[in-house]
Amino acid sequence: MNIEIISSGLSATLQDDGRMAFLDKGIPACGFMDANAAHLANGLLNNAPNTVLIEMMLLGIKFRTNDAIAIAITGANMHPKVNGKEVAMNKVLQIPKDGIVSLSGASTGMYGYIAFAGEIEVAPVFGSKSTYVPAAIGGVNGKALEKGMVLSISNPKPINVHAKVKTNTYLNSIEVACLKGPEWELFSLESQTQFLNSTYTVSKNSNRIGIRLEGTLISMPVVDEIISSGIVKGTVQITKAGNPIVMMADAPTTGGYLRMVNLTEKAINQLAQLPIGGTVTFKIRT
């Protein structure tokens, strides 16, 4: 079956888990920014968790289908409607043939998740269907969706699960738990104590690379920057000027910059919902 793109939104992508195995290569990993969402939305339909979806920054896009198909979407509450009728997230969808579906701003979130019951049919690169439209790999052609891209779905199946999960919670303060990265002993106990006692605002020049933080600035050590090191989602650094950045789904693979934390997997997850202009504080766990 065959799902048609109408209208494309701000920046949807076809996502999955990523391609972790080339890193080494300089090959960044890609895949979900929540993984917890995008997992959920799979798990409604009893798809391996790692299957290749629909992702949808702040707003998101309308399609129609040619044929019935279950469908799930999560994260981001950005008000979808079949066929016109608004409907429920966090459960089994069924949309019948020639069906609408449509989702507007998020009102709660920065990203959301469209889950079918069957596959997305997109060639793997690197391992992965996850789209990199930096460097146009993966998903379709390696760009965003645009209007009249038809996604054809393999392996449809009836998924007749009634049940509705509890709707996440997306607040715009949090608090994110990380550890302590291998530069963090080059900060003095003063910048130490700075940044954990320090409230940070999303800049709105975040996207899926980094989310860049607004706020106090780091007292920078001598030595304030490295060779080119190792870094992963969740790395946590600090720019000579002493902005934080935190690396996320599209990071590259390496930087120069001082990694003062590294946030843990849930807190990634936390942190990619918080909305621009959101605040967040950071706490090392012990």
The other form holds:
Amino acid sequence: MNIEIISSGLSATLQDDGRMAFLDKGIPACGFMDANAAHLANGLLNNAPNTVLIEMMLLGIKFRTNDAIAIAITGANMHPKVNGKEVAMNKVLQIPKDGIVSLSGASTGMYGYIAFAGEIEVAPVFGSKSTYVPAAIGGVNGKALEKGMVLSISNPKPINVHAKVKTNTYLNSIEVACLKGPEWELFSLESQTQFLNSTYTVSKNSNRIGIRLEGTLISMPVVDEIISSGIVKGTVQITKAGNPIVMMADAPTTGGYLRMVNLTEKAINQLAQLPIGGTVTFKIRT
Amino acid sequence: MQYDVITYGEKALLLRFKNEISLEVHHQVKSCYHYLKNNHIKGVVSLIPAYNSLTVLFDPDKIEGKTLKVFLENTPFQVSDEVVQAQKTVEIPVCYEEAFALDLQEVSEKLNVSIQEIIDIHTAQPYLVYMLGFAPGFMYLGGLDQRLHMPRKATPRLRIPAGAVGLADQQTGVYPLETPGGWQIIGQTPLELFSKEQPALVAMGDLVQFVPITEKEFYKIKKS
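We have the form predicted alone; now please give the form predicted together with the partner chain.
Entire complex below, previous chain first.
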């Protein structure tokens, strides 16, 4: 069976758990921004957590099915409709043949996920199907979804259970847990306190590479950069100007800014869903 | 071998070596990287070797961070001749002719070195690949002759073609993908440093030798 993209949203890409094997060659991990929501969607359909699915940023897509299929929608609330009728998120949805599934702008959260009971047929590149647009790899020819694209779904399987999970609530103001980062000790006690006492706002210049935060500039130590070193998802770097940037799924594999803290895995998923203009404070977990 | 093993989020540990860029530290990082790569430690999912650090990413469902930390602290990593010598020399053809050498004239004037001399110096000896990072297939090369140390452009270009060869302060390198960038461009290679079939031409620890080619040769290689 297949689905045809009728409208592509802002930036919708195919993602899975990511491409871990070639970080040493400078190839970013990519993968789900909010792994929790993505795994939930796959779990509802008895898919392996790593199964490739559609990730949508801020604005949902619209597609047509040429056959019946079970799907699940999780993550940001993009008010899904099937054939014009509102449907629930976080549960198995039976889409009829020639069904139209449409999603709109997110009222809460940033990233929405659509999983299918079957496998979206795209070739893995370096061990992952995750789309990485800058290098044009993964997904559908390395591109974000476009109007007119047709995705084949192989081995569609019937899902008879009416599985449903608790709805996630995404707030516009959150506190997230983090661990001290590799360069935490390079910052003065005042800078550390400044960071932990500040409320930061998600900048509109945020994307899958990183979430840029606006707010109090951190007073930088004299040595304000390091010899380039590895970057992992959830690392909070402080630029020379004193701005925090949270490195996310498509982040470069190495960088030279000071790494102040690392978000916990849970915090990474929480922050991924914090909308532009949303606010965050950080709390060290010891 | 001197290094610390520090917590780096919930799914990684960082081996931090002496705070310098040197051949000695490079060999230490390379030794640990090769050891962990070749011994397939359960739960270790990826490695990022850098100038003076090695990031070890793990799956907490398969190994506890604490356990891995103790293992990394107690493994007798050693720099061996075998590891030091484990390197291939990769020749990268570069066309330094005007069509590709966007900044060569300017670099020549600023450094007061003739264009031919720049090419001779740039291709005189191989460069050590200290690490890959920043972008897919991007090499951090060490050993640039002092005479070619040239500051970045004041205003970065919005578009630098894939394969562009540039200078930036003490570094020389090749842009694997078309990106914006501030390096001074002195030539271009027809080789693909990164493609869907091959994640990188070289590995950390390899040597890169630039070889000057003509514009004609450039297009011949590009076509093949």
